[in-house]
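Presented below, as C-alpha cells, is a lone chain in the form predicted on its own.
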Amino acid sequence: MSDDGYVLGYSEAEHRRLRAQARLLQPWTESFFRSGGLREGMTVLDLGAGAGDVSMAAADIVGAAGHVVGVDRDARSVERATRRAQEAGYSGRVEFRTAALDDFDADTRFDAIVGRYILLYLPDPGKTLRRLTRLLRTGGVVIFHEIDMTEAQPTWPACDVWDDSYRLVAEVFRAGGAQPGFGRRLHPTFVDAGLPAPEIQSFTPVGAGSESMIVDWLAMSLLSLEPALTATGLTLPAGLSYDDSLGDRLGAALDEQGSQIVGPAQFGAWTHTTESSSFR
C-alpha cells in the first residue's frame, strides 16, 4: 500500500492497468464531460491525472484552442503522463504538474475542473473541492466521474469465485481509507463544497462470461492490489493466484456457471458555479 493511501500503488503494472481501464471507461467519461458542458477552447484542470488519459480525453474535447493542466502527487506518474502526451501529439495543449491536491495552486483561472476516480480517495473531498474551485472563473464547470463497487451480488447465476474476488476490491479500499461506493455521495459532496446541486447520471457496465472487458479489469485491479490485500490480511479465493493466470481463471469460473456480470456503476456529476456560490 502506498504511503499516501492510494491502495493501487504507482507501479508500472498499475499504469498499464490504468491505461486498460481508460479504454473501458472512455465512452462514459466523454459522455459526462460533454453533458456537463466541456466545450472547445476551455482551460481545464484535471485532478489526480494519473497516467494522463483523462487529461487527454478533455483535450480532445476542448481542441487546439483549449488547454489542460493535469495534477498528480506522484512524480513518476507525472513523468509517464508527460511522455505519453508528447508521443500522442498533445504537446502545447496538455501539461502535467506534480503536487498534492491540498497544496496545489495556480495563477491561472480555469473554465472547468474535472476528475475521474479521485474524490473517493480524499480524506475530506468536500473541503478539497471547496478550496480548488476557487481557481474557477465565475460560471465555470465542475465535472467528476466516480464509481460504486459495492454491488452485493454482481453475478447471476451466482459465481462464488467471481463474487468473492470482486468483494475484495471494496474491502481493501475501505481498509485503506477510500470509499468504494463514492458515486452515491456526489450530491452531498458538491453541496458541502459550496457548489450548486449537481446533475447526476449513472451507467452500469454489464458483461457475460470470459470475453467481457470487466474480467480483465478485475484481474488487473487485483494484481495491482496484491500488496495492499496482503498487508490487510485479505486473500484470494482458493484456486486463484497473483499471476498471469488470474484473468483466465476468473473467466473460466464465469463460463462454468454461465454467469452474467454486473460491473461497477459509473456515476457522473456536474454543475456550474455562480457568483453566489459560497466558496467565493
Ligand SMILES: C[S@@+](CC[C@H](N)C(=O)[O-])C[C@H]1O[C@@H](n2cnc3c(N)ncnc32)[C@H](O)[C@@H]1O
Given for the second form:
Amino acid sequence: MSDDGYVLGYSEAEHRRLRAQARLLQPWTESFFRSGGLREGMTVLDLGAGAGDVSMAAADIVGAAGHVVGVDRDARSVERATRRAQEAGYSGRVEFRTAALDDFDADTRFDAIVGRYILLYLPDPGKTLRRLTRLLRTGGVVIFHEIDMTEAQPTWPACDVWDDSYRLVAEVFRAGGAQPGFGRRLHPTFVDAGLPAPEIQSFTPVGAGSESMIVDWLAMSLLSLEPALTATGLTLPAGLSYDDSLGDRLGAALDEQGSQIVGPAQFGAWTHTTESSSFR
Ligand SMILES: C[S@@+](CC[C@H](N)C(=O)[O-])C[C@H]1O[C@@H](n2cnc3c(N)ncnc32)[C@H](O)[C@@H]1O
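And the form predicted together with this ligand, for comparison with the form predicted on its own?
What follows is the whole complex; the chain from before opens it.
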C-alpha cells in the first residue's frame, strides 16, 4: 500500500496494469464520454488521471482545438503520464498536474469534468464533486465511469478459487476506505454534489475459462493489491501465490469447472450543469 493509503499503490507493475486495463475499458469510457456530450474543441478536467489513459482518450475526442488537464495526487504518476502523452504526440494538448482533488484549483473554466475509477476512492465524493464542478462553465458536462466489484457469486458453475479471489478485491478496497460497489451510488452522489440527476448506463463484461481477459485483470489487480492484502491480513486461496503463475492458476481453476464468469460491472453517468447548479 502507498504512503497516502491508496490501496493499489503506484508501482511500475500497477502502471502496467492500468495500461492493460485501459485497453479493456476504452470502448466503454469512450461511449460514456460521447453519450455524455464530450465534443470537439472542449476543455476538459480529468480527475485521478493515473497513467494518463483517460486524459488521452478525452483528447482524441476533443481534438486539436480542445485541451485536457489531468490531475493526480501522485507525482510519479503525473511524471509517467506526462512522458507517455509526449511520446504519443499529445504535447500542448494534454497536461498533467500534481494535486489532491480537494486542493486543486484553476483560474480558467472547463467545458467538461470527467474521470474513471476515481470517485470510489474519495472519502466524500459528493462534496469533492460539488467544489470541483464550480470550475465548469454553465452548461458544462460531468461524466464519470465507475465500477462495481461486489458480485457475490461471479462464476457458474461455482468456481470457489475464483469467487474467493474475486471477493478479496472488494474486501481490501473496503478495508482501505474505498467503495468497491461505487457504480451503484452514482445517482445519489451527483445529486449530493448539487448536480442535475445523471443519465446512467451499465455494461457487464462476461467471459468463460482461462482465455477470458477478465482472468488477467483479476490476476494483475491481486498482484498490485498484495501489500494492502497482506497488511489487512487477507490471504489468497490455497494453491495461489503472488507471482507470474497467478493468472494461469486462476484460469486453470475456471477451466476445471467449465465456469462462466461475470466480471466487474461498468457504470457511466453524465449530466450537465445548469444556471442553478453552477452557483451552488
Ligand atoms: C484506479 S486509478 C485510475 C486512473 C485513471 N483514471 C484510469 O482509469 O486509468 C485512480 C487514480 O486516482 C488517484 N487518486 C485517488 N484519490 C485521489 C485524490 N484524492 N486526489 C487526486 N488523485 C487521487 C490515484 O493516485 C490514482 O492514480
